[in-house]
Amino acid sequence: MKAIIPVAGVGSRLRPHTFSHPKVLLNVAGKPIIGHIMDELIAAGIDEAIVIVGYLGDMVEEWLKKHYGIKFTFVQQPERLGLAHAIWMCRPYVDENEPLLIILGDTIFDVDLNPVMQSTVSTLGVREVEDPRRFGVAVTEGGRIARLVEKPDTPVSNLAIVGLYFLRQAGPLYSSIEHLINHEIKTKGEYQLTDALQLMIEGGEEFSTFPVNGWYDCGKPETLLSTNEILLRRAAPAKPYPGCVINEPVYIAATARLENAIIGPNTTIGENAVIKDAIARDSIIGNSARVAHIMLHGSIVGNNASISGNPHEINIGDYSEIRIG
């Protein structure tokens, strides 16, 4: 089965880290965001992925081809005209009679996809939220979706659509997106996937919902750190390091070097990182970063960055160097 994964976003809320890396390649709990997503898809039987790339897309393509053996098709989205438009660009690579899974590439989900892909009707992942005005929402009646509304100013449901879509057939979706584009139907200035799905419902397509309780945002530094904390609870215990204290849960790459360090809890240490005479907790330390003579808490240190001194919280991008006396 095919999956479409849109990852063309710039990730402006995660700067400075996304100046040099696409958001989906940022490390969380020992692997890039897109790695967590791909592992779930492959476990569910996905054998082909269409990846919609844009900003720094060559880095995404290189990483995926290096780490996964399934068939990939990469589609460039030079203009950001909305999620429906992004899906539309994949039409030449999709059989309209086959089922299709769409999964957003910037959020990690904890859900068993196997029963989802066995559904006899199209189905959308939802989660109850307190403020539905920031999301597309589903209004349900009798176990089926009666209506979808994109970011309603007046809340009509608290079931947010969280970015997991299973379509029994791709054809009706593409017909609906074509209608939106041909008639210039936009919501909030973009061609919305929610509007295309609503056209399908109005045309008689049945949709159900399935609950997604584990839904971990990676869009901002604070949510990236909280997702790191949640995912580390599943990690295997780290090996002992002489002269160091390891407070689980942590992820420490096998090539990292620790000397006289206290690590954790809730801390990820990347490949070839060096942590010396330092304390790091509730933090993400990038590949080949160097951290010395410092205590870090709630911090993100980019790849190849170097920091020493005595601040307690920091957020610096790749190749930075900071010394605070």
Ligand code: UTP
Given for the second form:
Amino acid sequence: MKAIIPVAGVGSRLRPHTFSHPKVLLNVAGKPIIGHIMDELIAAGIDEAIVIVGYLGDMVEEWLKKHYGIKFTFVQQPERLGLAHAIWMCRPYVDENEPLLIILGDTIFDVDLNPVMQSTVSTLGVREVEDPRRFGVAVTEGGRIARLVEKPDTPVSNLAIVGLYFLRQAGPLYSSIEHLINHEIKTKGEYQLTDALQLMIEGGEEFSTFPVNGWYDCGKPETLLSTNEILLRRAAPAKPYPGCVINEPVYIAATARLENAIIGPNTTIGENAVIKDAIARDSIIGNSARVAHIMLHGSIVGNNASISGNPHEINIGDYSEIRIG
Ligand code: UTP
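Structure of the form predicted together with the ligand (previous: the form predicted alone):
Next comes the full complex, this chain leading.
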């Protein structure tokens, strides 16, 4: 089965990291975000992916082709006009009678996709959230979706649509998106996939939901770090580094160099990074980054970035109290 993976967005909430890297190539727990997603998809039997690229798309294309042997089609979305528009861009590559799996390129999930892909009705991955105003939500009745609402101002349901969609047939989805585009129907300035799916429901298409308990957002610095923390719990223990203290869970690339360092917990250290006389916890340190004489926590250090503090030489007397900022 084919999967459609939209990754054309600019990832503005993850600047400055996304100035030089597409969001989906940011490292979380030792692998780019999209690497975690691809591994799940391939394990579920996906053998073809249509990837919608835009901002820094060449880098995504190169990375995917280098690391995965499945068939890829890369489709350009020249203007970011919304998710429905992104899906519209790949219409020439989709047979309207075939089923489709759509997964957002910035959402790592942990769910058994096999029953989902065998579903006889279209079905959307959902999860209960406390504040549904940031999400598209599903209002259900008797196990079926009665209505979908994109980012509701007043709470109508706390079942958020998490970014995993299974469509029994591509045709009706494309008819709905065509209607949105022809009539310029946008919500919050974009052609929304939620609105296209709502049109399908109004046209009589049946939708069910499936629970996605493992849903790890990577869209903002704080969620990237919390996803890093959760995924590291599954990582193999690091090898010992003489003269260093490793507080698991961590991921330390084999080519990283540690000298007199304390690493972890919840920390990823990228390829060829050098950590010297420093402490890094709850952090992601990029490839070839250099960290010295400093204590970092809750930090994201980009690739090739360098940060160092000053080791202090002090001579203070009894009962002194000094705080160094
Ligand atoms: P987001 O709304 O998170 O957008 O899109 P973004 O650009 O990645 O991040 P911010 O909001 O600027 O920080 C969710 C997913 O849908 C894709 C994005 O690439 C991301 O994987 N998308 C969104 C598209 O491919 N095209 C669009 O027009 C909109």
